[in-house]
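Starting off, we have a lone chain in the form predicted on its own, written out as structure tokens.
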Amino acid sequence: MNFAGIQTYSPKMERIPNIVIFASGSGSNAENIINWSKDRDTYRVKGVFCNRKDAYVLTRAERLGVPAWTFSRKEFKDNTIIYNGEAASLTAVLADLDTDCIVLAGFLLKVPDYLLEAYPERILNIHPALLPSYGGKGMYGDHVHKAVIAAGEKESGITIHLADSQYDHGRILYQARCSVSPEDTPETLFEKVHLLERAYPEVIEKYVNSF
């Protein structure tokens, strides 16, 4: 196996394009996701990756028969990772398993130059608000939906972007909306944006299929 490699890219897609998904908790969103590529078989999820080793998705991933990785904050950002018993960098591993896209499904780290220069553009992350507001650092599940609270907004909804150099940036994809009631509190309101990002499988499936 040649770990130096680095996935490149023809205009037009010629065969169903390989997905991988980052994932960093229980890994709801990725679980829809490969049921949705089993099922429609658009696209192909060739492995899960995630920076810790007790997150539920990689129990999900299992139980999907998909094959999973970890990899510690420190490997993340300096491109190295474990891979069937050897060292290698992570954009050589991705170019192995023929990666075509990077889907982030509850993913917490930042996303490192050395994979935005790898896939520019091949980079999809969903976010539990309308952005651009309540993104940023710090803002995740249950202190998003907080905070949409606090400042006594009458809506939120998901976002679907493509990643780039900032936390929740770059170009949108898509945005679907539900209200925000007076009564909401933190739990309610996420099982309300939750249920919305039930597009997420069929946003990536429209996205990787335009190449």
Given for the second form:
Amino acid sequence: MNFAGIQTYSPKMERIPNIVIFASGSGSNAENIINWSKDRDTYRVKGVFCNRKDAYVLTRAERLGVPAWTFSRKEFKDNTIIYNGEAASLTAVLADLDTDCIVLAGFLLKVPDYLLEAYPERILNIHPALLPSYGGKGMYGDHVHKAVIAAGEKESGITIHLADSQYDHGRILYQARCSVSPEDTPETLFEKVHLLERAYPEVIEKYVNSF
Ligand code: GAR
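Right, and the form predicted in complex with glycinamide ribonucleotide (GAR) of this protein, after the form predicted on its own?
In what comes next, the whole complex appears, and the chain from above leads the way.
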């Protein structure tokens, strides 16, 4: 695995690292990340946070037995959340869950500064293209694959990186590539990229056990 900066799996923490997942949509990556942790116990998923009450990731979380909470865009920006029926700050909730690392999995809001400061180099993101190309505001899902095809690219792939104050930006931890042919449509390219996204749990596992 081409994993820049972290060569070996060497647990240093006294306990199994805890992660939380932030997601906005279907949650297929969230499901892979949760299932991986159940099979191996090399990290624990303490919760799912979502900015859309109708997102399918909430159904998946319930089915998988992982607690989930929602917040609005404004609540997220203002560091507030309703947690177990009471208003709280999101950072206090994350601390209450003993969160070591935040994993963005199809999460479409920009990460606010207060969260970047609370979790420096501890927020991971996955993007369905080879950053630094085809990232930024509005570049998600099919928009990415359409742009890659329209530009006549021969390759696309995935990027897993540390989040910073810009969309789809920050130190790259891992990339994987797939070919793009003239016959590809956004749907077929999505399928190829989606297969590559299965690497996310392993990259998370290595990263959180390198602290
Ligand atoms: C994934 O393809 C992920 O790479 C992408 O959203 C999808 C979420 O799917 N993320 C971005 O585009 C971030 N800019 P999922 O909800 O089924 O995991």
